[in-house]
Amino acid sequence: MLHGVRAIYLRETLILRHKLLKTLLASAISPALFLLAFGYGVGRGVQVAGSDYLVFLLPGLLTMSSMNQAYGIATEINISRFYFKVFEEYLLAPIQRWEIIVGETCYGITKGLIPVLIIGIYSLLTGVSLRFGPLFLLALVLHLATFALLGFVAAMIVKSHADQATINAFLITPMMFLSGTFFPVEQMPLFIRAVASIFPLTYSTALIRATLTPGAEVNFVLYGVLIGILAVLFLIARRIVAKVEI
């Protein structure tokens, strides 16, 4: 039971390895640019729902950051397609199809959590008292892993890098800036506001925010909404990878 998922988390993390410093990099570099131009520039000495703005951004960069690293496993899945034809070796193993979707999706996970451990380190740096606790590894487990399958579903669907880059552009690059990241969903246009609330990052944001941030009410509807997203995106995976079979 579970062979298939271990083999393909493991594979995955050992290409990982081969990689961390880039990753660990890449992880690091963007949030420090995002905080200090926003953080230290933009909003210096601003007050966001009575607190400082810094306590408002860093739980935003911890989403985006994390998202961007789990979803970025659609590019190596695309690579591994195109190039090496891994995923129909995958299909031609003795192992399940959810299996092929869950090792994915833990690996994507796996790739989330190093934007979180740098973002922790940045809250001691700033001096920002963030709230690690199991309301806040709950959520970001399913946001990681609503983002990792949401990365497996690109990957499946897209026939070239530059379909790949398309999707980016339209999805992924406006619900970085449009969900709460850097500034509150309830100040932006109502039309914003609208096109906001189609976008997973935007449940997640809010979610995460309020369990990191002392003194908070968590909107346990949150969990529900994303749980129910981390379903929708499971079923496509596993119809996408059954008609690749085909």
Given for the second form:
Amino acid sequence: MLHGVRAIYLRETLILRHKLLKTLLASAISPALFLLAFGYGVGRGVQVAGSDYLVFLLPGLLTMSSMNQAYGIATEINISRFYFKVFEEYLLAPIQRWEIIVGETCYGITKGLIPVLIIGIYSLLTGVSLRFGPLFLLALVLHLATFALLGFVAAMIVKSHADQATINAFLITPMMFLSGTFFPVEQMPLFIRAVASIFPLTYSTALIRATLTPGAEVNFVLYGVLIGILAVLFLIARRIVAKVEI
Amino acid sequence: MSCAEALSCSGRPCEIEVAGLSRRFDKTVAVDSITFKVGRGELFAFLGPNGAGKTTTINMLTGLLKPDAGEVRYHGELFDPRRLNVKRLIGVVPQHNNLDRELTAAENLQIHGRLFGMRGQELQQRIDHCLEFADLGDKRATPAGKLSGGMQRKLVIARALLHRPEILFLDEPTVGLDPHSRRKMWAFLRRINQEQDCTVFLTTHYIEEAEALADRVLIIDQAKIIAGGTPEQLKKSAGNYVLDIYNEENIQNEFFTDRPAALQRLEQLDTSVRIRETTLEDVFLQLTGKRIEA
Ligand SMILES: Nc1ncnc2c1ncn2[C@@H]1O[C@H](COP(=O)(O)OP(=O)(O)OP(=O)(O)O)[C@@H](O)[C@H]1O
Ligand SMILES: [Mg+2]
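To test you: the structure above is the form predicted alone. What is the structure of the form predicted in complex with the partner chain?
Once more the chain from above appears, this time first in line as the rest of the complex follows.
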């Protein structure tokens, strides 16, 4: 049972091992720049939501950069599907199609953990203490699974590599800036808040930030919201992958 | 030209039966109601020019594309790619070498084995065996992307054989190989057919490849099957002897069932003429009225 899930996970992580250094550097640099620009530039000495801006920013950066890595499997699946055509191997194997979804999602979760490690190091370096506890871990896994699945769905519906870039420009980039990574969503104009409310990142950012910030209250409804989003995405992925041809 | 031969399994148990199989992409009809059978253990060549519909046919036979119409049966059972057991019967070598280039030869096989539910000692032994069989024993730790084109092709074949399929589909197995490697590949494919006890279904646009290798040839052109049979049958039905009649712009062919008839005709001609035995290429040209490969 589940040999398909394990085989796909094995393949993806074997390949990840070959580009671990690149992935590590990529995950380290962009949050470091945001940290410098926003944390020490604009936000120095500023209080946001009742605490130091860095305490607000670091969980946001963690959520955003882990999303980027988890969602980033879209590009990889895309290349393997349209360019190297390795994806055919999955379609030819005697495995259920949903095993492909689960295997890739597990890989996305794994990849999303890399920036978490890095932000953890940054929080030590900046002296910001965060609560890395079980509530955070649960939220993190739900968050990563959601975006890995979103990446998988995106990779399945696009017809080419160029389509993928379009999705990134219209969905992922706005999400990064409007979902409460850098500023509380509540400070935004009503229109932006309405847009943000349809972004899953808004919910995972709020939840992860609450579980990480010492003394903050965790709204457990948000777990339900993430589980709901995850379930819907999984159903969509299943429908799409059942129909997918080469 | 009779297609009747293509409909039988030449005295063997039927492995694959295809009836009325069709597929279009928007307005392009890629495969147009093709019907044929492949017998257990046959080395079967699907010969056709670029764009004839060879890859589309293989993709439908292996479950990568859904047919618009028609049916495929394996061992008499309707093929449904959602039923996983039938997929274990099938090994596929796609037209494109779809290896994980960063992974080693052995790792590429390992992933394939795991996808087919193999593991542990059994998998390791099978990997060793298949790499040896494909002459890649000393390349197991080499990243696939660093192998030569011919070695990559063999690695893809070794991978397709790993789970001991009963039927091996090869989409243009010798494209991109030099004449030397091609001949070696032919020998390799024959060994697969005989030693691994595999039914081999290959596509090619090289006529001499079909002629040299195949027990039976099916000729497809513009989405339709236009002839089928053993190379001998195909040549016989065109005429075993052919005259090349040279005129100013062209070479014309005339076919004859036997040599005396051909000689008799030769006497009557006063242009430059050559008599020779019919090749599959002559048959193909006669059927399609065009040359597909120099
Ligand atoms: N995914 C697709 N979308 C649109 N048209 C396609 C697609 N796949 C194949 N076709 C068309 O269907 C026809 C048959 O293509 P196919 O790839 O099966 O030919 P082939 O015999 O394998 O050719 P080649 O020798 O070049 O590989 C061609 O006209 C091709 O353009
Ligand atoms: Mg083809």
